[in-house]
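Take a look at this one chain, the form predicted on its own, written out in structure tokens.
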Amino acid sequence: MRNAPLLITYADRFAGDLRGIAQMLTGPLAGAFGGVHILPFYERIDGADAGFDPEDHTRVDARIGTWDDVADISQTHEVMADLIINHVSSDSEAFRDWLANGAASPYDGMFCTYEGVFDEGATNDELCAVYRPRPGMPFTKFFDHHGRQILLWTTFTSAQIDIDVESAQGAAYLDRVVDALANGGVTLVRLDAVGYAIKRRGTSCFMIPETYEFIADFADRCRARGMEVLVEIHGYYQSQIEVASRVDLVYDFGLPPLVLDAFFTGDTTVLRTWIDIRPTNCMTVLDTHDGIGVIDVATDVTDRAQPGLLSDERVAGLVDGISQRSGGTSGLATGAAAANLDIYQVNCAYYDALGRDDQQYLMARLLQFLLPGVPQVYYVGLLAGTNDIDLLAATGVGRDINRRYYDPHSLSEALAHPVVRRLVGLLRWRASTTIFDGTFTHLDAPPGRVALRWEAHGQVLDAELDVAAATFRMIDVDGTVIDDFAHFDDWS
């Protein structure tokens, strides 16, 4: 894929629909992005998990457009889409047909049952070993066509039914989805929730050896249709490094919390350690449609003897720092305070997490753009959006605090904000600067600072960011000295 910034957005929450995204990318945001990750646009976009519980993964929700609209975007920008591996909606035709008809259903065998994994029952230790992204057990009771109660795997919510991806029916379903995406102009797929796809008794049922084998096989099926593959995995940082060595692309989920930690403490030691060991076949992020990961830098939740990048005390300080800088609003959307309970992240807009400090926010983006990897920017972060308390109150879903809806007026208003104009200029600069395909060096720097260098084709770019003082100095490839984000006004 092209080494240029990638926008990640919902169609309906950012620009109204798919055509609106196309108009933004070729209009106000022209030159800022090389591609776009359109978050689930399948039927239906407003299910129990904002589209991540598709009823029909092969159809575009008619309220936001068609496959032709996706293909139109692909004419000017690379398009990434979610391939939701692990589950479908409990309202999907396949699941309803199977519940109604059992063995007579063409979908018999497609869904993952408790008995399919624990055919002789499960011990206490076996159940406790299952890794969970949510509290409680990963099972939900349903009634089959005989009226008998059955337990089905529901790793995320009771409305998201896990697929038996190793069954003929599950494999055929996923192949139909892959074909639909490839035919629709998608060139990059994100394998959503793939870490949970393979279940084996006596294991964590998360990123076990068989999962790696499945990912490798499935990635080949996608590549055969001309699509690159990005794997989304939250977990212990050493596991992330291992995953990255075995797949095409991963997210750098360690970066967002470590950047915040550096700004909160004025100490760049841990951040600089991560820069030295992090995967580089990655997408760099600061914010996404989910929260700010904690599990990615904390002690291994499956083995407390394995220390994290940050100590337990420093993780607690990070969470408290986000709460303080967001005026306590992150606490309203995180943990037991909200539904869609997450055990591994803090739900908060990144701009709010930095206390709406424009200088620190732009410095965080500059650091993101200077590190190896393809930078991805979330639509709320692009617009320096703040926590949406009204949406959170209306839905009770913690992640909705950072999933704001923009109408044309609020969108235009946000684009005119000085910090947004400078961020768009910074994006255009990053998209047009080819040195980032060259050689990267992490330089020595005084405490509280980060120093980086890029070299290619006889050109050099040097940058030093003083996180403690919230200042920076960069020497661009043409020798221009940049130490003020006002420089990027000319690009906006």
Contents of the next structure:
There are 2 protein chains.
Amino acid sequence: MRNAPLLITYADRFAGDLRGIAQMLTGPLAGAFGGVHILPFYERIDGADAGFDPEDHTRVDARIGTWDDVADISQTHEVMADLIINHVSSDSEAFRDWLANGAASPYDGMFCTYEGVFDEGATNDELCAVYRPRPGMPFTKFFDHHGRQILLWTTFTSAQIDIDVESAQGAAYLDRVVDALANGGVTLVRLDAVGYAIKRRGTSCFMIPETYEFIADFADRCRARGMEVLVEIHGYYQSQIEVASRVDLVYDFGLPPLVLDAFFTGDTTVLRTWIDIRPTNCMTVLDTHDGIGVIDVATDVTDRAQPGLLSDERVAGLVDGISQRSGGTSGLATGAAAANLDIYQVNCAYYDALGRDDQQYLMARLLQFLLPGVPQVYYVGLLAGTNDIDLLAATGVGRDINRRYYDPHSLSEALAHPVVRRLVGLLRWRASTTIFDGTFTHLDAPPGRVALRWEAHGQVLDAELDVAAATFRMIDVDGTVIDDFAHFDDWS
Amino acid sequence: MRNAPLLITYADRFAGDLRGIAQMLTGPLAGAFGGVHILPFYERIDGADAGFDPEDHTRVDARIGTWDDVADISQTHEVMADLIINHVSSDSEAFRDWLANGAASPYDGMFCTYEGVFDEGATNDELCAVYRPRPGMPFTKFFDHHGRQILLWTTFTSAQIDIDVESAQGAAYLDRVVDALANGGVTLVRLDAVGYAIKRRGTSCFMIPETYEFIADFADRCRARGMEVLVEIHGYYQSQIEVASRVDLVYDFGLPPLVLDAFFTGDTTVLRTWIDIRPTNCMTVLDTHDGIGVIDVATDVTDRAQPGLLSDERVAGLVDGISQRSGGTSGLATGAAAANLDIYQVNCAYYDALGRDDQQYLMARLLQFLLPGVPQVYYVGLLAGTNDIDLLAATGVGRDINRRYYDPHSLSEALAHPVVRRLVGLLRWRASTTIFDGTFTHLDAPPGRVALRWEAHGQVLDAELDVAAATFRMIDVDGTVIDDFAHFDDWS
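Switching from the form predicted on its own: structure of the form predicted together with another copy of the chain?
Let's see the whole complex now, leading with the same chain.
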């Protein structure tokens, strides 16, 4: 994949539909992005989990376009798409058919049942061992075609039925999905929640050895169809490092909270530690459609003897700091509030998490773009969007606080905002500067600062960010000294 | 207990505190009520479930009064109190001590663990058999003092830890609570959620034979301390009838939805069937601190082959009708909306459920008061209160839509409202009319109507309610013809 920024966006919330995205990427945003991750655009985009519960993963939701529209985008930009490995909608044809017909259904075997794993029952220790990013047990009762109640694995919501990816029916289903994406012009596949795909009695059922094997095999199937694979896993930072060493590409979910921590405390120590140990086969993010990952930097939730990158006190300070800077709105959307079950994340627009401070926000983006990895920018972050309390109130879904809908008017208004113009300029600079394919060095720096260097072909780029003072100084490859984001006005 | 209306109210939301309740009962409401059910007034009234998750069930929350205040009320009115059998708060001293000290804790044994019931593990069928009025499994993970994860039974919220009432420690705890209530002047005890108290592997763990035995024994313990016992159980109507035949006193939870159904459809057929078969050792209600029970009149959720009093279509019409008449507000507070897990109830003020129609509302109350049983009136219903959208929005708890806080101003304003003045008059008439200790007859009536007769000591009271036309005609024991609620202005 190209070492150029990727946009991440919903098919419908940014520029109306797929054609709208294409027009933005080749029009107002030309040169800023090398690719785009379009969040689930399948039939249907508005289920129980905003498209992550597909009814038909092989079809494009007709309300936002067609496979031809996806192929059109892929002519000029890499297209990344979600491959939802772990589950389908409880309203999917496959699940409904199986519930109605049981063993006579062509989908018999495709779904994970409690009995399939715990055929003789599960003990306290077996149930407690199962890892889940939400409170409660990952099972939901359904009536089968005999009227008997059966428990299905539902790792996420009760409307998302886990697939038995090891079954012939599950494998055939995933093959159909891979074919559809490859035929549609997708070249990057994000394996959604793949860490939960394999269940084994007595284990955490999360990133166990068999899961790594499955990911390796499945990645081969994707590569055979010309697609690279990115693995999405939130979790304890040591696990993240372990996962990264065994797969092609991961997200750096530690970065968003650690950048905030550095700004909130004026202390870059933890951030600098992370820069030294973080995996570099990664996509860097500050924001995504999900929340800001606390789990990724905190004490191991499955073994509290394992300390996190941040102490418990400092995690509390992080969560409080986001709440304060966002005027309390993040608290409305996080944890037990607002029916949000993702207790390991804080839901908040990144621009709000930094108190809408343009200088700090652009410094955070600069830091993201300077670190090894391919930078990805969420559409709300691109537009310096703020928390959407109205959408949160309307849906009661915590994460909707950072899933704003733009219309042509609010979109062009946002693009004219000075902080957005400078961010677009910064993206164009990042996309067109080739030194990021070179060698990276994390330099020593005084407390409160971060110093980074890139070298390639005899050229050097040096940057020092004074997080405590919210200033920076960068010497570009041509010797230009940049210490003011006004510099990037020229690029916008 | 006296055959006179009971007020049901929170300690803090009606008249500020316990003294405020005493002043209302002997002042503006003198003669209207024979007793009062004060919702949980223990330490503390504002936990995770509005007092139904006590931290200390033997102490009065100091913010609303003392045991002396309870005793004062009991001088003039019967006092009914909740005895929360099934669980305590996860913040209670007992649970915290046990988590911290395990076998060394004096409370070791007091709580229901998964292992305690499913020592060798639970199968699909064993887990599916367990009845629960919410989606999801009734277990929550905690870390014990060894750092091991253990599953506790949490039938209601994860902050309410189920008590093993069969253990010595559980029994001792309940004895301490019984003593505290009896010493405090309580003469009526409502056994909260007692149907879930006994767990047995392979059963529904809900109103099993052992539960009946427990209730009988426990009722004896209460009676030995001078207290009568009321059992609170929502469920399929046949189960309700069965339960009623085996305990002293139950609620008629079928009445509230069936009265609405009759007004919405103009058809009294189902209501009249219920009048013929309903248990009469009951407390009649139209509203309580919980929602309007749909489960009590619908198809058996544990066996959909068992039809309810209302067909599925008519249940849908009931829920829709409440939503329409309440301007859509009930929908905000019910089901998956607003984090409300009580999917078997509709959350709505009864006055709003009848579209704030004074005539229909007073007719519904008249019908309630004319049926065998002791009528109980919820403080919001007494004051013809409407849905509290602000409180719902502030807490996200669906049931809070009908748990309004009154202050002295809003309380006196409500008492001056004509419909409230007539309702108070109707209550005084009901409290002072002795014929309701006599013989009840459900008479034939034309479609759309209900006709009822009471006879005692050679006196007769006849009433015919034309639900379809929203008119009524009653001939009182002294021959007075009453066909207008203005008649009760004289009593207010």
